[in-house]
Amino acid sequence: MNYKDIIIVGGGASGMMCAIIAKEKNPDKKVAVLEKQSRIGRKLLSTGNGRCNLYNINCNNSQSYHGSFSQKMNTVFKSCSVAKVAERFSKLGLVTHTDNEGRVYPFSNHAGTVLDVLLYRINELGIEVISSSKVTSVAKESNSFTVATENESYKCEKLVISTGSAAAPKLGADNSGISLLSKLGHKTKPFSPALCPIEAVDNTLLKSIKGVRQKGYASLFDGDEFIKTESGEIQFTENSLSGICVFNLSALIKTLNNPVISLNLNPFTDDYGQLLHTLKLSASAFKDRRISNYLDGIFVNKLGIAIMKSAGIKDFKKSVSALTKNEIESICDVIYDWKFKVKKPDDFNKAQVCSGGVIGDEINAKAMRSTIVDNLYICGEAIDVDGDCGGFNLYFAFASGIIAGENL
């Protein structure tokens, strides 16, 4: 039986970064990643859509954070800042920029740059890196884990499960971690999709419009019962409303009953009496043009054309002048509030994280350490904790991995 003094189940973000730290601390210990990829950091190649979004310049506010380890993310940010993040990747040579959202990059502008980074330092500490090894089981005995993967068996004195969520199984993402530690005693959340597209029941109008973007603010409802808004870039799929704000809501739908998400594209934002005006100004200006034709000065046409018919027009080889106060009206309310009943997120291909994971309680915050099994760390998606779009979910993975890589 192979002997480690500290194993990292998982080579994700969290896992890397983990392992780093907890080998510069102990350049004399034996530090081992068991990946069951063909290579590690795989999943991170994907993230920020091949941008790689390291982190916000604003994961400082736990109000950013969900489920039940969220409570406790006041004591990761004093514990590992944005700023001591940010230190780390500058130690690793690593350029980065920062966007108007405060969305930081690495200058390259790709994935792969941050991958190259981390696995110059690994390689260069000497951390042992043991890819295509899934592990089985996991045991706990008085002072040591053994742990088994479907070729060998080791033996270690602390170990770290840092597996990740069941998001993006193409990439190879599944429920092993949450397996592993069910059975060394931990309480989990069952998985499910967060960040990711909003399905609509109804998707004949979206079809229409598949790949428009357009700004606006979307809110949830569950039935008449206002939840959330977000605002932002809203995009729209053949069958699903997208977007960053979409995918803001998307982890909330789970516990609605009636889950509805309302666009407001009004360009005059909340006032909807300037856009009526504006509405009944166009249709005297241009009362000779085609009603397909009558928004084409606030949207892209085929936007325009879906947001008529769900207003009820229907015959759009008509002259604008033909539309009548009242169709003009139910147009601008289709503008300021555009329904779409929507379903629960259940597509793990199309989620950029999960909810669910190890609970909060169970999770010493100060050390990434879990409170009922000795010596066993636990960090990154494998908590349940999943933050907002736009750098949130990786500034954690990094964050809890530096933080679980100093107590080891």
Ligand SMILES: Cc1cc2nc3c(=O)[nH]c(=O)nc-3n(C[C@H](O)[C@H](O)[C@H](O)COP(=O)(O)OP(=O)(O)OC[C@H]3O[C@@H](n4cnc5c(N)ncnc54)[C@H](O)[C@@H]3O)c2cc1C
The other form holds:
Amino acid sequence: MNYKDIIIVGGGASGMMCAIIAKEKNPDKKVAVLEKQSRIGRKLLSTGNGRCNLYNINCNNSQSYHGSFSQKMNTVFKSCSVAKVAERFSKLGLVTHTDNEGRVYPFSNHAGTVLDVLLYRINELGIEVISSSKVTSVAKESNSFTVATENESYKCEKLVISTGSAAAPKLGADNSGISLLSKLGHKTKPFSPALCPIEAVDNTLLKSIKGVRQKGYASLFDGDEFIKTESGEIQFTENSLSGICVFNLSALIKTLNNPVISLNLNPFTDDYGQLLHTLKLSASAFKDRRISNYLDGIFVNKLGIAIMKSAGIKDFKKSVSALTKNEIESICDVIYDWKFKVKKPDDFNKAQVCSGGVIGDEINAKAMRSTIVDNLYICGEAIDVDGDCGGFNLYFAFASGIIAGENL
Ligand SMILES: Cc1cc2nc3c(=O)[nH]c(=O)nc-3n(C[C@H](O)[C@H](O)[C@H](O)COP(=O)(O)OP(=O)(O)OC[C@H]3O[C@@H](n4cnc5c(N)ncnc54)[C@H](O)[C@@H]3O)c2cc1C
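The form predicted together with this ligand, contrasted with the form predicted on its own above:
Full complex below, order starting with the chain above.
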């Protein structure tokens, strides 16, 4: 049987970083990464629309994280701050730039550059990467683990599970983390999609505005009960609401009975009176225009028409002067509070991350070590924690990989 001192199952963001730190600390030990895909770091290449938003300078608040491990995020920030992740990438030779929202990208704007610097260091350190090797079972004996792939069996003293979540199965993701960790006796929560577009129950109007983007506020309700608001660019797709602000609401929907998203596209934010005043002024200034062009000064034409349809306007060929006071008020209401009944996200292919994984209670966050199995470490998305959109998830993957590596 093949013996390694340290085996890392999963060569994604957290596993690669963990391997580098562990081998730097233990240069004489045999460190191996078992990866089920034909190469390591495949998901990383698709991150940030191919640009890889590798962390966010504001990753210092546990409020940006959700799930049972989120209470322990302050410990993670203490052990591995954003500055420490930044320093680590700088040591790897990566030059980065930061946008106005604190999102950090490689200077090349190319996710491949992030993977290149990680792979270079992995090769330089002599870390063994065993790809096309899906780990199918793990077992703990008194002082070692047996790790079986479809073709081989390995023994190791210390084991790291960094298998990620089930988000984006097309990039190789599955439920491995949950099944391997359950076999080792850990409690787990099933994965469910997070950071994904939210499908509307009725997509009739959305079809007509597919591709439109508009800044505004998206608020999540359970029936009439307010849950959370996010602001930013809302993107309309054929059947869904999308954009970062919508993504950040998606994980919350699964627990709701009657999820509704309300969009506030009011250019004057919360000032309903000013919006109504503006609509009345344009109704009188542009009374001879067709109704189809009534909102052209505020929204792209097809968005304006969809809003007016939602407000009950049917005849768009008439002139604006035909709009009644009630109709103008209804249009104002929709701009201010455009309600969409929405479905619970269920498509892992559209999700960037997942809620669920091994529950937080069973992990010592100072070392990313299991509290129930000796010499077992867990990092990245296999843990029940998911961050907001904007670099928060890769930060956690890298930071938890660094912490585990330092403690191996
Ligand atoms: C399209 C997309 C865009 C994203 N963009 C961003 C972004 O810009 N910024 C951000 O912060 N986050 C982003 N994310 C989220 C981010 O990619 C993940 O949070 C992060 O990759 C998690 O790291 P990880 O190491 O836990 O898992 P992964 O990176 O998913 O790595 C897990 C690895 O384990 C391997 N594996 C799984 N099971 C086994 C097994 N049984 N045996 C062997 N190997 C196994 C997998 O093949 C994979 O290589 C994005 C996600 C997606 C899908």
